[in-house]
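Next up is one chain by itself, shown in C-alpha cells, the form predicted on its own.
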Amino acid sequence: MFYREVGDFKTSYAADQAIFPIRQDRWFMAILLVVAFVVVPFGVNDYWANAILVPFLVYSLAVIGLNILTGYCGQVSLGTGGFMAVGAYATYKLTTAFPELNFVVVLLMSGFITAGVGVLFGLPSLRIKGFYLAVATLAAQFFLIWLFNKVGWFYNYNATGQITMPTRELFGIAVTGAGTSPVVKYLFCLTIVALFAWVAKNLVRGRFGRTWMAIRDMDIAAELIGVRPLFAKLSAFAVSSFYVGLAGALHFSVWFGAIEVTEAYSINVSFLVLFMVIIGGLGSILGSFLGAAFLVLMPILLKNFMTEGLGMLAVTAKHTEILLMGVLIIFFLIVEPHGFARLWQIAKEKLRLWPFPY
C-alpha cells in the first residue's frame, strides 16, 4: 500500500537499471535534495554548519570511500585518518604553492594525490590479506602522521607545526577562510557530497563494483573467472583513497579552517570512519550516510540531553556519552549485524507486503 512497484513498468534495460527503478524512491530522492538544498539553508547558523551539517558531510564522504574499499572490495583498512591528512595537506600545498588555482581544481588534485598514495600503500594487498592487511594499513596511518608532523616543507616550517588554510572564493564568494558563510560552507559541502555519491553509487552498480565485490566473495574463485585482482585491489584502493582525501581537504580547508596533523587525523578518526561503515552497513552507500548521521548526531544529543536535561558536569557528560556511545554501537551489531542499511531493506520489504503478514 505505502511501497509498491505496481504499475511502475520499465520499457528498456536501461529504466530497469536505473539507480532509483521505483517511482517512489525517485519521489523520496527528489524532496529529500529539495529539502536539503532549498529549506535546510535558510535554518543554518554557525552552529549547525559547524558542529552538525558540514562535519556530516564530511564523514559521509569519507564513509563511502571506507566502504567502497572494506565494504565492497573486502580490504580491510586502518589508515583512514591518515589518507584524510594527505588530502588536507595537498590542498594547503597547492594553495600556498599555486594561489591563482580555482578551489575546485585544488580538490580534485588533492584527491588525485591521496588517490597516488592509497595504491601505493594498497601494493601490500596483493600479497596479504584481512588482519594482515588491517595492520599495514595502520603503519600506514603512523607513518603518514609522521612524516607531516616532522618534515617542514608540508606545514611551509610553520613555528606551530600547524597549517592555515587561505581564503578562497569560488564565483566571487568565499568559500574558504574566516568569513566565509555558513550556508556557504553547507552548500558548498553539499553539492560535492552529493555529486560524487551519484558518482560512487554507479562505480559500484558498473564494472568496477562488480569486480570489487567479486574478489570480496571469493578472490581465487574471482580470479579464476577470469577478475584481474591486481586491477580490481588497486582500483579499489584508488577510488577509495581518492574519496577520503576529498572528504580530508575539505575537513580542513572548509570545515576547520586551521589544524594541527596529530589532533586531527589521528587513529581515533580512522576508527570513528570504521565503526560508521560497520554501524551504517558494509558494502551500502546509503548505510555510509546513515551511519554518519548516527555517530554525528548521537554523541551531541547525549550530551545536551546529560547536560541540559539531567544537570550532569561537562567532563562526566563526556566520559558517559563516550561509554553509552559503546553500550549502542554493541547494541546495534547485536540486533542487526549488518547495520541501518539492512533495516531499512527489511522495512521495505515488509511495507511491500502490508498488509498481509511477513
The other form holds:
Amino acid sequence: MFYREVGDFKTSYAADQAIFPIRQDRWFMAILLVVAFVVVPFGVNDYWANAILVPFLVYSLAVIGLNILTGYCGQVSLGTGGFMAVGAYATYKLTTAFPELNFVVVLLMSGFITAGVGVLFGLPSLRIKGFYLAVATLAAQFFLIWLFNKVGWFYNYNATGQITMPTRELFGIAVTGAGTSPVVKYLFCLTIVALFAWVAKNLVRGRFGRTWMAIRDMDIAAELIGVRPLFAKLSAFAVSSFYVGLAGALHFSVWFGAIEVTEAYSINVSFLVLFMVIIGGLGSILGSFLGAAFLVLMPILLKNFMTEGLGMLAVTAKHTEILLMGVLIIFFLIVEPHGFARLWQIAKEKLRLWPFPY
Amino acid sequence: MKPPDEPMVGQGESLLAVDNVSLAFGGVKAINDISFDIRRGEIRAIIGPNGAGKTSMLNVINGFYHPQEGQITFKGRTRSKMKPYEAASQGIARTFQNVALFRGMTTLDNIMSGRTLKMRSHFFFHLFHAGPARSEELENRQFVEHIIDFLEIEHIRKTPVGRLPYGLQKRVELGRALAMEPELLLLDEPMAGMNLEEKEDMSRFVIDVNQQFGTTIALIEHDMGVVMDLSDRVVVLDYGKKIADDVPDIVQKDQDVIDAYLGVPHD
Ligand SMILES: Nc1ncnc2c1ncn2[C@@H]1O[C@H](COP(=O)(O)OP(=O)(O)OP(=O)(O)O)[C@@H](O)[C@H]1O
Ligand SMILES: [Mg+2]
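Given the form predicted on its own above, produce the structure of the same protein in the form predicted in complex with its partner chain.
Complete assembly follows, chain above in first position.
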C-alpha cells in the first residue's frame, strides 16, 4: 500500500481539481523536478546533452503539441515536420532581422507565427475528417518544405541554402551558437519544456480541454452543448502548432545550430512524432514524455548494444535498428494500444492494492 | 439570467411553436406539414410507431435538420436556419435515442461539458489555471455536483463513461443536458432498453426535473404506461403526419391512434 488515494481525502473541490490530486503524485513530481534541475546538470556532458537530453526535451514539446491536436481533439496531422520547420525558419528570420531582440521573445514569436500557419492549414478540418484530413496535412508538410527550399528570402539568399543560428545570449550566457555549454542547453530547454508542459496540463484539464475532447469523442453532441466546432478545432490547431513551432525553434537554434530543411523536417519527423504520441498514449501529457523518451533512447540503446555488444558494423547496425524499431512499434501497438500512459495507470492501480490484491 | 430584450413567455403560454413544418430526405417525407406547440412548464409527449418522424422532429427543433417548409417559434422568436449550438445557447438541451456521450471522458467531465456555455473566462487565465478560470471551474463543479447528487451517480463520478452500463449512460446523458440549465429539454426515448427499476428511476427524475426546476420537457417514449403517467399533453405522429394532439386520456381512446399502433393499413 505504498500508493493510495484512501486516507488522502479531499475536503474541497479545489483540492480534487488540483493538477496532481494525489499526495504521492505531488511528491513524485517534486522529486523529479529537483533531480532534473539540480542533480542532472552535474552529470551532463556534450554527448548526454546533444544525443539524449536535448533531443528528448525538444521532441517532448513537439509530442505534447501533436497530442493536443490528435490525442485531445481527435484531428490527425502528418504535418508536424513542416510546422517544426515554420518554427525554425521564424526563429532564423526574426533573430537575423532583429539581432537585438531578446531570444525568449524570438522563441515565443516563432510559436505564435507557427500557430497562425497551423490555423490556416487547419481550416480544411472544418469540412473533412480522419483519413482525408491526414492527407490534407500531408500536403501542408510537402508544401512548407518546398516553400522553405524554394524561396531564398527564408534562408537570406545564402549560397548553401542552409540556415545557421548565430550566438544569442540570455543574462550574458550564450544559449545558442557553437560555444554554448551543454549544461546551459539542457537547462534552457528543460525550463521551457517544464513550463509549457504545465501550461498544457492546465489547458487540458479545464474548459478548453473538455471542448477539444468533446469534439474528438462525438462532434454532433458537442455542438449540442454549445461547442462551436469552428472555434474548438481551430483553437486546437493553434495551440498545437504553437507547441510544435516552439519545438522546431529549439530544435534548430539550441539543438542543431544549423539546418538543411529537407533533411531535418522531412515527413519522417512527422511520423516519428506521431509514433511518439501513439506509443506514449493519446490524450496524455505524461504519455507525451514517455513516448518521446522511448523513441529517443531506444535507438541509442539498440545501436550501442549491436555495435559494442555484438560487434556489428555501424551500417548493418543502423539497418537492423530501423527494422527492430518497426517491430517494437508494431508489437507495442498490439499489446498496449493505449500507450505507456495506460500502462502507468494500470501500475498505479496495482500499487494501490499491493500487497493485498483482493 | 435572461437578457432584458427577450420577449417574456409566462407559465402555460406557448414556449415553442411548430408551424406547418415539412421535412423530406430525397423522396421520403419524414415530416409532413406538422404543427403543434409546447407550453411553458409542461411535459409534452411525442409518440408514434417506428419511423413516424419523432426523432426527425426533435432534430428540426434543435437545428440539426433544416425543414424545407414551415417555421419554428421559440420564446416568441421565429427563426429561419439555426445551428445546433445556437439552439443550445437559446436554452434547448437534448438527449439522444442512442446515447451520444463523450466516451473517453469521465462522468464528471461529461456533465461539466454541459456547462460550456456558462463559462466565459478568457483563454489567458486558462494557461495558468488561475483567477477567473479557476474560480469558474470551481463554481461550475459545485453546480455539477448537485446534479450528480440528484441523479444518484456519485459512485461513478470518475469513471470513463464508455465503461458504464447502458442504463447509467442514459442517466449521465440526462445529467449533461441538465447541466445546461435548459428551458426546453428534449428527451428522445430516455427509457429505451431499460429494466423496470431503471425506468421507474428515470420517470422519477423526469418528473422531478419538471417540477423542481420548472423545466419544460418534450418526451419521446414508446412505453404507453410511462407516457400516460408523465405527460400533460400528447402529440401523435404516424408516417410523418400528425394524427392526434390532446391530453393522454383522450389520445388513448382515439381510434386513429389505436389503428396506427395496431398497424391498420392506410387507405
Ligand atoms: N438522415 C436521414 N436520412 C434519410 N432518411 C432519414 C434520416 N433521418 C430519418 N430518416 C427517415 O425519416 C423517417 C422518420 O425517421 P425518425 O427517425 O424521425 O423516426 P422515429 O419516429 O424517431 O422512429 P423510431 O421510433 O424508430 O425512433 C424514417 O423513414 C427514416 O428512415
Ligand atoms: Mg427515433
